[in-house]
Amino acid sequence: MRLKIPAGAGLIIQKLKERGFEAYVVGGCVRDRILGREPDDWDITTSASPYEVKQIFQRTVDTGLRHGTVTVLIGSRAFEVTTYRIDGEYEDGRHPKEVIFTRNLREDLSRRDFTINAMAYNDDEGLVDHFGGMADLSRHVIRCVGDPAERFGEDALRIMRAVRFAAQLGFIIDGPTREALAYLAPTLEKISAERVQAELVKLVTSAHPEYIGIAWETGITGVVLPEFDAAAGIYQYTPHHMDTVGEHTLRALCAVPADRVLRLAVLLHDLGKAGTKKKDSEGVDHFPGHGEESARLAGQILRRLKFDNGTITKVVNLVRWHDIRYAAEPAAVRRMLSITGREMFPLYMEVQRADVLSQSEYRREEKLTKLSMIQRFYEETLSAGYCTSLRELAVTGRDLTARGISAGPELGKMLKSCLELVLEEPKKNTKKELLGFLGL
């Protein structure tokens, strides 16, 4: 087998060659370029130790010369050489306790996570396949290199990422595999937030964001998102659904862009219900409130997974808004935009249309067409210019002030009174008629 490699990793892995070291290109990359993806990084591998790697090429950065890692800079594109090591003890469930490094490619390979990621190949030996990886590619299969306790133990962030290469590959995990990541999935409790933030990310902006699934039922999630474990065995029993939270959850999750607001809002849409759930006279589920209650839910699930602030606001907002229901008309439309914003919306929509997709065939149709007339309304507000928020207001606060309204919270109700009125009427934005408006 023979795989492309660019041009600069293979320059490093002749040069090394020349001076009697051996050097492959190394892990994902190779399985990438196998599955003919285009990798995002070229690792290399080999039998060099740091310092000579450092002797050999003039442009270096000692990236963590402590575990063997030197990047080489090449024109301008930068590769991570790495030396053959041995890991000693993990003590933390995530970090060995010493790195050995060692000349034999092999032992490097067994330390590996996954054999579809302990393969390594340069161009004159081609592909060097110790744990059957190429099988496992081709049989669609993730699978632990050697014992799957071991490989667990020494770095829990692995359970994870078991889960989330299967979901980005659209493989299953080997029976094995799975049962160790099942039984150890409790260790997970040492990782820290943002690696495991990054896992989850990468999960569900997957191309099967419903594997996260495959975490509830393996326990990852009772672990790392409890609040998910809480809601999604919650049976809904009303005519808009057709199973439990969890369920919806995960089909709603294939029913939007793979984009990582919209993911992570779609996934912690519904936790609210878990403690908003009310049953009536004749037997039919109301969640009351559990828009509210999954945006608090989703802000305390983002904050401890230490998301950006941005990020944190952006979801929790489409949490809150999700089911929020008003008539498909101009008016109310335009005040639903002046709540979300002109960026938010059409997030907002993208969101409300997975929700009623992922639900029971009951009055399906009828919710898909006065979305698409919400749409057609907020297209129609955005082509006609019309106002929807305060500072696109004909009159202005300085307009006030300058009429003698004192700065303060009357200046704030009059202004708000104005972008009421052109809700409703959108043609009355201009300075004299909110003006008069105001008896100014």
Second form
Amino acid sequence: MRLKIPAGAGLIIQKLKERGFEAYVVGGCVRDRILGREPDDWDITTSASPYEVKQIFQRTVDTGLRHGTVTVLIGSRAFEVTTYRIDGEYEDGRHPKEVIFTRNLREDLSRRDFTINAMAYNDDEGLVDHFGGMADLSRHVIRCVGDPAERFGEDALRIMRAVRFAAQLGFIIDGPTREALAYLAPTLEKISAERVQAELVKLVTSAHPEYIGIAWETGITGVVLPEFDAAAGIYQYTPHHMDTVGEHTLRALCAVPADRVLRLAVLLHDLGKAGTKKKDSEGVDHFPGHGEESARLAGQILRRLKFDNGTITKVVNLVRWHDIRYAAEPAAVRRMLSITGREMFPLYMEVQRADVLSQSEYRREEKLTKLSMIQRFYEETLSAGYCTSLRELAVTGRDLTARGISAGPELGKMLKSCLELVLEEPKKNTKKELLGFLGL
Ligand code: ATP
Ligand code: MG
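Swap state to the form predicted together with ligand ATP from the form predicted alone:
To see the whole picture, the full complex is given below, headed by that same chain.
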């Protein structure tokens, strides 16, 4: 088999070989190339020690010498070159206590997590596949290299990686690998929030975000997202649903674009249903205030998983807003726009659409018509250039202080009342009108 590899990687391999070392592209890039996907980065594995690599190439960066990694710069591209290694004993299911360098490629490949990630390639030797990676790629199977329980025991993050690769590639997880990961899911508790976050994001932004369902069945969310498990099994006896929060959420995930903020918001949008379920006298379920409660839980989860503040604010707001009800009328849409701001409104609409499309058929046409009217009024508001924020008001704080109002809460209230007025009557957004309205 011949694979097309970048010129820079070819050059590095050739130079290492000229000096008598072995060198291959390895891991994710080989997998992606065989699948016809464009790899994110090209990793090279070699029998040369980091010291030897540094002697051969002029432009290098000491990326992780202790783990054997030197970055080699060729033109404007960077390639990570890592010495063949065996991961030493694992301290705590997290980090190898030590890595041992080896001159044997097979040993290096055998420390890798899954067969599809454990292949190496160069133009002279072709594909090196000791563990059946090629067969698993064509069968669409995620399978551990070696004994699954042992491999998940060494590094519990591999439990999430298995589900994430399955979701990205649309593969199934091999029976024994799946059994071992479900058995060892509780050990994910040892993994740092940052590593869990990175895997969760890759999973929900993948081609198959519904594989969150596999993370749920195998006990992964039970450890990293217990709030999901608390809500997922809740049955919703209401004509709008007739299924569980979990099933609805998985469908909704598939109905929004693969954007990080959108997918996270949809994942978390209904978690508050666990704590707000009320049955009425007819036996129908209601979830009053679940938007606020879901927003509270979303904030708690995202902070625990160490997301950045920008992401937290956006996701929590989308979760909160999804449950706000209002009429599809121009003034009400402008009011909603004043809450979300221009930048977030399109994302808010995506969440609303996904929510409707993953509910029952009950009054679906009516709900979708309402959403398209909201969309139309939103577009009209933008093209008319109507004011929907304090910033866009025709009067400013300065206009008021010039007329003797002192800066402070009173002034803030006056500006807010102006905004209230122009949200109802946008044509009144002129200095004259507003100053008259304020009696100034
Ligand atoms: P992607 O870059 O899309 O996340 P990848 O397969 O390239 O996928 P990386 O995390 O970049 O994954 O790692 C590169 C390679 O290193 C993997 O293909 C695998 O061979 C090995 N590897 C990475 N993380 C682990 C791990 N936790 N346990 C065992 N091997 C791993
Ligand atoms: Mg990679």
